[in-house]
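Given as C-alpha cells, the chain that follows is alone and in the form predicted alone.
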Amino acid sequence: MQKEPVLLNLKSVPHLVGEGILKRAVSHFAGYSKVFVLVDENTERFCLPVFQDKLPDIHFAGLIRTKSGESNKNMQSLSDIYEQLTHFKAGRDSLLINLGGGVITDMGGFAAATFKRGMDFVNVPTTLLGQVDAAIGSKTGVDFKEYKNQVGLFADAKAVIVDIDFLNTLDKRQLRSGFAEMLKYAFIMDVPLWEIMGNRPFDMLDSDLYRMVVRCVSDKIFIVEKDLRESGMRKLLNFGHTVGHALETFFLKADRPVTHGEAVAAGMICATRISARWPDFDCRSPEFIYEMIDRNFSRLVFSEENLPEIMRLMQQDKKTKAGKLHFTLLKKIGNAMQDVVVPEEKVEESLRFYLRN
C-alpha cells in the first residue's frame, strides 16, 4: 500500500505524519532568532542523528538535556530545563523543539509555554505512544510528588511532525507501549481500525502500521477539535486511564516502572470488566477485549494487598470528582460512553478480576 504524507489540521496547529517527514517540515523550524533541541539520554543517542541527518542546515543554539522516564517528569527537571534556557539566552522569539516521547512532549510543551510567559514550540514525537496520543492535542505538564500530571496547562505547539521512520529507533517493549493507546481508539471509536488489527499481535501487524498511526492521529484530532479542555467528549480517551494511571505511579513508587502502555493496558481490562457488569450496556464479549490485550501485554504482578494503595491513588486522579472515580466505560466495541460515575466496590471487583482471571 502507497504511503502517502499526510497533513491534518487541528485549530491552526499542523500535523504532518508520513515517512522521512520531517525533510518536509523545515519552514516549520524557521524565522527563529534561536532554535533550540530538548532531548533525554535517549533520544539524543538514538534520535537526535536521524533528526540532523535530515535537516543538516538547522543549526540549534543549544541542546537542553534533561533525564529520560516519568520518575523524572517532575518539578526539578522543570528547573533545569528553565536554568539550561536561562543559560542559553533563550528568549520568546526563541523556539524549542521537543523530540522524544510523552515525557519530552508534555514537559517541554510547558517549560517553553512558561518561560518568559512563553515560546514557541514543535512537538516530535520519536516514540509510538507519542505519534499517536502524547504530542497531540495540547495538553501539557509534568507529575507533582506521586501524582501523575498534576501541574500543566493547555498550550498549542507551533506543529506536530510525525516522523515514522524514528519508530525505527525504538525496542519492542517501547513499540507495545503505544500499540495500548492505539487500542484504546479501536475500543472507543473506530470499528475501521479493529477490523484492521484482525485480533493479530502487534508482532504481526508491521505492514499496516501506517495506516493505523494515520487513524490513531485522526482520531484523536477529531476528538480534541470538538473538546480542546475535556469538558466533554475528550475523556472518552480517558479510557483504562483512571485505573492505568494509579498503576503507574503504584510500580513507580515500588521502583518496579512499567510502561504507560502496559498500565493502560491492564486499566483497559478492568474498565471493560466493569463496562461488561453495567446495566444496559452492550458489551456482550468482553472476552475478545481480554484476548487482544493478552495476547499483547503481560498481566501486571500485584496482590490484593495492594488494593488499598491502588485506591488511594486513584482517588488524587484529576478524573476524581467529591470523591467519586469517573470512569470512561464501553457500550460495545466502538461505541463508549465518558463520565460515568462507579463504586469503588466495582472498581476493586475489577483489579480482583484482573489478577485472578
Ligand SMILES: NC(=O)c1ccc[n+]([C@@H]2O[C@H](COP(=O)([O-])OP(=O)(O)OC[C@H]3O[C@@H](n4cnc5c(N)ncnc54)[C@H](O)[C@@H]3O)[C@@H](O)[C@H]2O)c1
Given for the second form:
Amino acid sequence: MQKEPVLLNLKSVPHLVGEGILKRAVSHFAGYSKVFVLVDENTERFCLPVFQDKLPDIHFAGLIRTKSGESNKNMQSLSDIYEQLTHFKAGRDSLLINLGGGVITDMGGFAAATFKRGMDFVNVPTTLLGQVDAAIGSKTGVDFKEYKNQVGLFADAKAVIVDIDFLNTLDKRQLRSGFAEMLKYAFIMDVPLWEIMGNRPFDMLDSDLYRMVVRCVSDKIFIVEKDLRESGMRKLLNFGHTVGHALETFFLKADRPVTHGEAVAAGMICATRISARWPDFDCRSPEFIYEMIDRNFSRLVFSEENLPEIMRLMQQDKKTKAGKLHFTLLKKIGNAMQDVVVPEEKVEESLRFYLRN
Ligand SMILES: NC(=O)c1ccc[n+]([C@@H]2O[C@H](COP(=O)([O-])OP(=O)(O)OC[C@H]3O[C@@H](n4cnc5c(N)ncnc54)[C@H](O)[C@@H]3O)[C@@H](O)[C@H]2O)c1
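Alt. form predicted together with the ligand, vs. the form predicted alone above:
Complete assembly follows, chain above in first position.
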C-alpha cells in the first residue's frame, strides 16, 4: 500500500502527514532566534534521536524536560517548564517543539502560548493518540486538582507534523489507546473508516494503519474547521468522553491509571448502550460496537460501589451544565448527535450494563 505524504490545512495551520515526513518539514523550524524541544523521559529516549537523525541541522538552544504521564499534566510541571524556558532565556522570537504524546502537546502548547504572552510552537506528536487527535485542533491545557483539562486555552500551533515513523517504539497498550479515538471517528462520522477496519482487531490492521491515520487527521480537521470553540459540531468528538473522562480520573485517583483510550473505550460502550435505548434513534445493532471494543480492550475493573464516585466526577466535567449531563449519542454507525441531555439514571444503567455484560 502506497504511503504518499499528505498536506492538510486547518485554517492557516499546515498539517503534514507521512512516513518520514519530518525530513521535509525543516522550513517549519526555521527563522527563530532559538529553538527548544519539550520532551518527557520516554520521548527523550525514543523520539529525540529519531528527530535529530532526520533533521541534524536543527540546533536546540535547550532541552525542556518534563515527567511523563497524565499525573504530571499539572500546574507543577507547567511551572517547571516556565522555569527552564526562563533559564534558557527563551523569548517571543523562540520556538518550542512539542515532541511527545497528548500530555506533551497539551501542556507544551499551553506553556508556549502563555510564556511571555506567547511564543510559537510546533506539534510533533509521537503517539497514535496524539497523531490522530490530541495534537490537532488548538486545545491546550493542564489538569487542575482532580479536574481534567481545567486550565487551558485555544492556541494554534504553527504546524503539526505527523510522522508515523515515531510509532515504531510505542508499546501495544499505547497504540491501542490511540485506536480507541480512531474507532470514535468511525462511529460518529466515518463509515468508510469502519469498513477499512472490517471487524478486525487492531493487531491485524498494520497494513492499513497509515490510510486510517490520514482519514482520522482529516476527520478531525473537518470538524475543527467548522467549530473550533466547540459550540456545536465539535462536541461530536466527545463521544465516549463524558463517562470516559470520569473513569480516567477515577482510576488516576485510585492509583491505578488507565490510558485515555482505555477510558474512552469504556465510555463508548456506555454511550452506545444509552444510544441503543434512546427513543427514535436507529442504533439497532450495538453489538457490533461492543464486540469491536471488547476485541481490543479488556473491561476496566470497578464495582457498583464505585458508581456514586464516578457519577460525582462526571458532575464536575466541563460537559456538564447546570447539573445536567450532556452526551454525544449515536443514531447509527457513522451518524451521531451532540449535546443530548441524559438523565443520571440512564448513565448509571449504562455503567451497570458495562459491568455485567
Ligand atoms: N487537545 C486535545 O484535543 C486532546 C484530544 C485527546 C486527548 N488529549 C489529551 O491527550 C492526553 C493523552 O495523550 P497520550 O495518550 O498520547 O498520552 P501520553 O502523552 O501520556 O503518552 C503516552 C506514553 O507514551 C510515551 N511515548 C510517547 N511517544 C512515544 C514513542 N514514540 N515511543 C515510546 N514511548 C512514547 C509517553 O512518554 C507516555 O509515557 C490526555 O491528557 C488527553 O487529555 C487532548
